[in-house]
Structures are given as C-alpha cells and as structure tokens.
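Next up: just one chain, as structure tokens, the form predicted on its own.
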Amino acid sequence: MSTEVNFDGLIGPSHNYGGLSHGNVASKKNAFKVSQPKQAALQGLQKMNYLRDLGLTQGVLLPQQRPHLPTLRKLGFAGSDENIILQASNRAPELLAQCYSASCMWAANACTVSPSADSADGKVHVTAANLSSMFHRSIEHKTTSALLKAIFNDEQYFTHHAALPAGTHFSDEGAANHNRFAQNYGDLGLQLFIYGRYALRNNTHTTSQFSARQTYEASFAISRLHRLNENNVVFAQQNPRIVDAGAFHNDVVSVSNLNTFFMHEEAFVDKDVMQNELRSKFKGELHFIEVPTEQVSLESAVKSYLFNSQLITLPNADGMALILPEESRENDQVYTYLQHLEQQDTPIKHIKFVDVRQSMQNGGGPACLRLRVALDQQEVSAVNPRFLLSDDLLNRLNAWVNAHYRDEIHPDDLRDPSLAQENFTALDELTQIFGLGAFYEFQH
C-alpha cells in the first residue's frame, strides 16, 4: 500500500504583500497592501486539517528565517541586527522587502520529489529548487534542503540532492512544474516535466511580457539526478501565451492525480504531441479533462486559480475530489464550468472549496501551498513523525500562531526592528515544538 502525503508550508509571521514576483498578477495587484499574517497562518492550518479530516496524511513544512539578515550582511550591511534593519530600511528598502518575504509558504516550489517506484535505485529522490529566477526566493534553498533532510532523515529510503547551480541556465522552480501519472501511487509512474524555455538552445516559442522561469535544462538535470528511465519521462513546454497571461508556473493552468490530467486547453505548446507521448508511455488509460477557453478564459483561470487546486483521491470514497479556493466559487464563469464538470462522467466526482484568501492575495492557491510526496508504508514510517499533522500538533501550532503573530503588517512595519525580533522569538519556539534544536541561523 502506498499513499500520497501532502506537506503544506506553514505561513510565517512575516507574511506581507511586497509585490516581489514579476509575472504573478495577484502579487503585483496587491503590492503594499496591509496583510493579516495571523489570519493567513490560521487559514493555512485549517486547510491542512481539512485534508486530514478527508482521510489524507498531512505534513507540515516550517517557515524560514525572515528577515534573512545573513543575506543583508553579504550585501554590505553591518553591525547589530537592529542596525542592519535600520540601514537597509533607509538606504535600500527594496532589499529589506526581498529579505522579509514569506514566499517559502508555497511548498510546491520547495523541491521536486521522485518516488522510489520510479528511480533506478529504489529510493525516494529529493532535489531542493534553486528558484534562481527571483532573488527573494533564491535565498531559500539552503534552509529548504536542511529542512527536507530533517523530515526525510532515513538514508535507507531517501536520497537528497543539492539545488542545481544558480543562474539562468538551470532555473528550477520545483514541483510547480512537475506532474506524475500512475495507476496507483506505488506503481511505476510516468513523470511529466514542464519547462517554459530553453537556456542552451534556440527558443522557437517565447514570451513577450513576462519571463518563463523553468528551463528545459533544469528539468532534464532533475530527471538524471533522480535516476529516472527515459521511457518513463516526458518533457513538454508551457504555452508562452499562458505565461504572459500570469501563469508563471504550470500549476496555475494544470493539475494531475494518478491517471487524470485536468488542464486548460491552451496550457501547452504542441498539446497533441504531449498527450500522444503520455498515452504511448503510460501503462493504462489516461483521462485528459480539458477546459475550453470559450468556457473559461485565461483571465478567469488565472484570477480564480481554478487549476491551482489539489486533485486528490479520497480514501474509501468514489472518485477524486478537486480542492479549490473560494475565489473559484465566486467567479461566475468558473463556477458554471465546475457545476457542469460535476455532472460529467470523469474521475473527478467531488468539488470542494477552502478559504486561503491571504495566500491567494499574494499569488498562491491551494496547490501552491502543498508539496506532494508519494510514499509506501515503510517510507511513511521512516518520515520524521514530528512533521506529520496530529491533533496535538495542530493545537500547539494554532496556539503558537495566536501567541506570536501580528493581526496586521503594514508596509512600513518592515522598517521596525521589533518586528524582526518578534519573528525570531516565534521561530525559536517553533524549533522547540518540532525538536529541531538550533535550526535557524539567528540561533547560532
């Protein structure tokens, strides 16, 4: 028996709307608005528990140290923590905002994971994403790698790889551009790597407004590192028009689960070629559920995050469930399509909604918040149990959030050194909850 475990990012106490992500429509639209970090974290925990109540195994990924003062020190700011924040706020507030980002909450970008059933050595392979296309995210992978090693800490079952080399050639955005198909989670799977551009070849299909982030070269390197058989791998290019419409990652326009692929009809370049290759390599029947543009426009798809949903198999229930943000229910065009979908003969039998508005306003929906990991029972048992959600852990985390998070963060609050100290105090207590010891750099 194998299962899919979802690891959600615990939204950190520095949750704010910096508008840092070029190409992310929601991020730019809400830049410099007042955020509600306490509400954001509680919404995230509520979503995690909702998935657990549905019968899924649910895990937690911790937030990173923010502000990340070591980065500011590397950039020439010196002195005490307070002095660094004051210097940066006066001389380079844009850099301070970059180092205050809570973007690690979107765990779909944390890494790419290949299950043991797919790898040549029979181990689960994990590669942290370098996220080199955005400075505020490029500083995450060192801590991400350390966190993943603390969670998947049994070398008998798990192999960890360092992030790919930094730079534009191997820009890697993690599982947000990765899908896997299988009849059952423990079966040999077919992995689909989606890229936005070539770095070392001529690009026939290019964007005109926003830069495509994931490179073909990065995707191919991950497949090599994870020791995947080329007969069980497919590479496909995301449609540049989709990127320019605001789908900066492919999980904004497609999502898969087992033998089902839910996608916008304009999501890919050479869609028919991709689907034919998937069919030829997959052992069994594949279900493609395409949403026509005439029913859901690109604008509505991006605005509602229809595809940035979690497509899950419900234990002991008929069919799959699509877990969507409330914004999909509130978009008339999208909700009309969803009502139609429920009546169709597809593997998707249930439509459910969750409230993650604070994350949505910063550009991330339910799928952004989670990392999917297919594990067999031995591998689940080998996962550090402190990171798997239980009633006790949920209660402790809710209490921790209520004790340490601000109700609101205004853009000017980032200039206040006391906010940084509040965040460090909160994270210090968090490491005690998870038994991590001196995990963050400020603890050394």
Given for the second form:
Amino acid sequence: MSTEVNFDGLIGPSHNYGGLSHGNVASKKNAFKVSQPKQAALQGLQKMNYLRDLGLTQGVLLPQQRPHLPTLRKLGFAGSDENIILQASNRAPELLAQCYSASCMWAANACTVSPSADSADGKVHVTAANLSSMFHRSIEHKTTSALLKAIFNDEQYFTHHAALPAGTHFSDEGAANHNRFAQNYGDLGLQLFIYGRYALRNNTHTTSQFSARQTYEASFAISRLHRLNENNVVFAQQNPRIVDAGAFHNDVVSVSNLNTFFMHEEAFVDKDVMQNELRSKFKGELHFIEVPTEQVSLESAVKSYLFNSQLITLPNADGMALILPEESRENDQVYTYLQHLEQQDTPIKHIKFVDVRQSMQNGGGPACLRLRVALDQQEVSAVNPRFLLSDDLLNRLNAWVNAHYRDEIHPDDLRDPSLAQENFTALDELTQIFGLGAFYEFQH
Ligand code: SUG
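Swap state to the form predicted together with N~2~-(3-carboxypropanoyl)-L-arginine (SUG) from the form predicted on its own:
In what comes next, the whole complex appears, and the chain from above leads the way.
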C-alpha cells in the first residue's frame, strides 16, 4: 500500500507582502499591503488539519530564518544583527525586503520528488530547487536541503541531491512544474516535466512580458539525477501566452492526481502532442479534464487560482476531491464552471474550499503550499515522525503561533530590529518543538 503525503509550509512569523515577484500578479498587486502573519499561519494550519481530517497523512515544513542575515553579510553589511538591519534599512531597504521574504512557505517550490517506484535504484529521490530566477527565492535552497534531510533522514530509502547549479541556465522551480501519473501511488509512474524555456537551444515559443522561470535543461537534469527511465518521462512547454497572463508556474494552470489531469486548454504549447505522448506512455486509461477559455478566461484562472487546487484521492470516500481556494467560489465564471464539473461524469466527485487568503495575496494557493510525496508504508515509517501532523503537534503549533506572531506587519516594520529578534525567539522555540537542535544560522 502506497500513499501520498502532503507536506505544507508553515507560514513564518514575518509573513509580509514585498511585491518581489515579477510576473506574479498577486505579489505585484498586493505589494506593501499590511499583512496578517498570525491569521496567515492559522489559515495554513487549518488547511493542514482539514486534509488530515479527510483521512490523509499530513506533514509540515518549517519556515526559514528571516531576515536572512547571512545573505546581508555576504553582501557587505557587517556588525551586530541590529546594525546590519539598520544599515540595510537605511542604505538598501530593497535588499532588506528580499532577505525578509515570506516565500519559503510555498512548499511546492521546495524540491522535486520522484517516488521509489520510478527510479532505477528503487529509492525516493529529492532535489532541492535552486529557485535561481528570483533573488529572494534563490536564498532558500540551502536551508530547504537541510530541512528535507532532517525529515527524510534514512539513507536506506531516501537520496538527496543538491540544488542544480546557480544561474539562469538551470533555473528550477521544483514540484510546481512537475506532475506524476500512476494507477496507484506505488505503481511505476509517468512523470511530466514542464518547462518555460530552453537555455541552450533556440526558443520558438517565447514570452513577451514576463520571463518563463523553469528551463528545459533543469527539468532534464532532474530526470537524470532521479534515475528515471526515459520511457516514463514526458517534457512539455508552458504556453508563453499563459506565462504572460500571470501563470508563472504550471501549477497555476493545471493539476494532476493518479490518472487524472485537470488543466486549462491553453496551458501548454502543442497540447495534443503532449496528450498523445502521455497516452501512449501511460499504462491504463488517462482522464484529461480540460477547461475551455470560453468557460474560464485566462484572467479568471489566474485570479481565482482554480487550478492551484489540490486534487486528492479521499481514503474514506469515492472518487477524488478538488480542494480549492475560496477565491474560486467568489469568481462567477469559475464557480459556474465548478457547478458544471460536479454534474459531469469525471473522477472528480467532490469540490471543497479552503481559506488561505493571506497566502493567496502573495500568489500562493492551496497547491503552492504543499509538497506531494508518494511513499510506500516502509518509507512512511522511515519519515522523521516529528514532522507528521498529530493532534499534539497541531495544538503545540497553534499555541506557538498565538504566542509569537504579530497580528499585523506594516512594510516599515521590517526596518525595526526588534521584529527580527521576535522572529528568532519564535524560531528557536520551534526547533525545540521539532527536536531539531541548532538548525538555523542564528543559533550557531
Ligand atoms: O515564487 N511569491 C511566490 C509564489 C509561489 C507560488 N508557488 C507556486 N505556484 N507553486 C513566487 O512568485 C512573492 C513574495 C513577495 O512578493 O513578498 C513570492 O515570492
């Protein structure tokens, strides 16, 4: 028996809206808005527990140290922590904001995972994403790698690869551009790697407004590192038009689970070629549920995050459930489509909504917040159990958030060294909850 475990990013104590992501409509629109970190983290925990109540195994990823002072030190700021923050806030506030980003919460970008059923050596392979197309995200992978190694800490089952080389050639955004199809989680799967551009070949299909993030070369390298058989791998390109419309990751316009692929009809270049290749390589029947532009415009798809939903198999009920952000219910076009979908004979039998508005305002929906990991029972037992949500962990995390998080953060609050101190106190206590020891750089 294999299963899919979702690991969600716990939203950190300095959750804020920096307006840092070019090409991400929500990040730009909500730049410098007052954020609500306590509410954000509680919304995230509530979603995790909701999935757990539905019968799924739910894991947790820790937030990173923000502000990331080691980066500011590398960039020439020196002295005490307080000095560094004051100097940076006076002389380069834009840099301070980059080192204060809330972005590590989006676990879909943490790494790419290949289940043991797919790899030649029968191990689960994990590659942390270098996120090198955005500076504020490129500083995540070192801590992400350390965290993933602490969670999947049994070498008998898990193999970890360092993030791909930095720079734009191997720009990798992790699982947000990756789908896997299989009849059951434990069967040999078919992996779909989605890229936005070539780094080393000529591009026929190019964006005009925003840059595509994931490169083909990065995706191809991961398929090699994970020792996948090329008969079980498909590569497809994001439609540049959809990147220009604000779908910076493919998971903004498609989501899959087992034998089902729910997608916007404009999500891919050469969609028919991709679907034919998937059909010919997949063992069994594949269900494509395509949403036409006529019913849901690109604008509505990006605004509502219809496709940034979690498509899950319910252990205690028939069929699959689509876990959508509340914003999808509020968009008339999207809600009308969802009502129509419920009437259709597809594997999707249940439609449910969750409130993750604080994350959505930075361009991260339910699917961005989670990393999917398909594991067999032995592998589940080999996961560090401290990172799996239980009643006890949930209670402790809720209490921790309520004790340490501010209700609001104004953009100017980032300049105040006491916010950094508060964060470090909170994170220090968090490492005790997870038995991590001196995990963060500020603890060294
Ligand atoms: O990389 N936003 C993230 C959102 C990532 C969503 N993830 C997936 N689609 N899987 C990004 O653009 C904004 C941070 C800010 O503006 O403060 C940000 O990084």
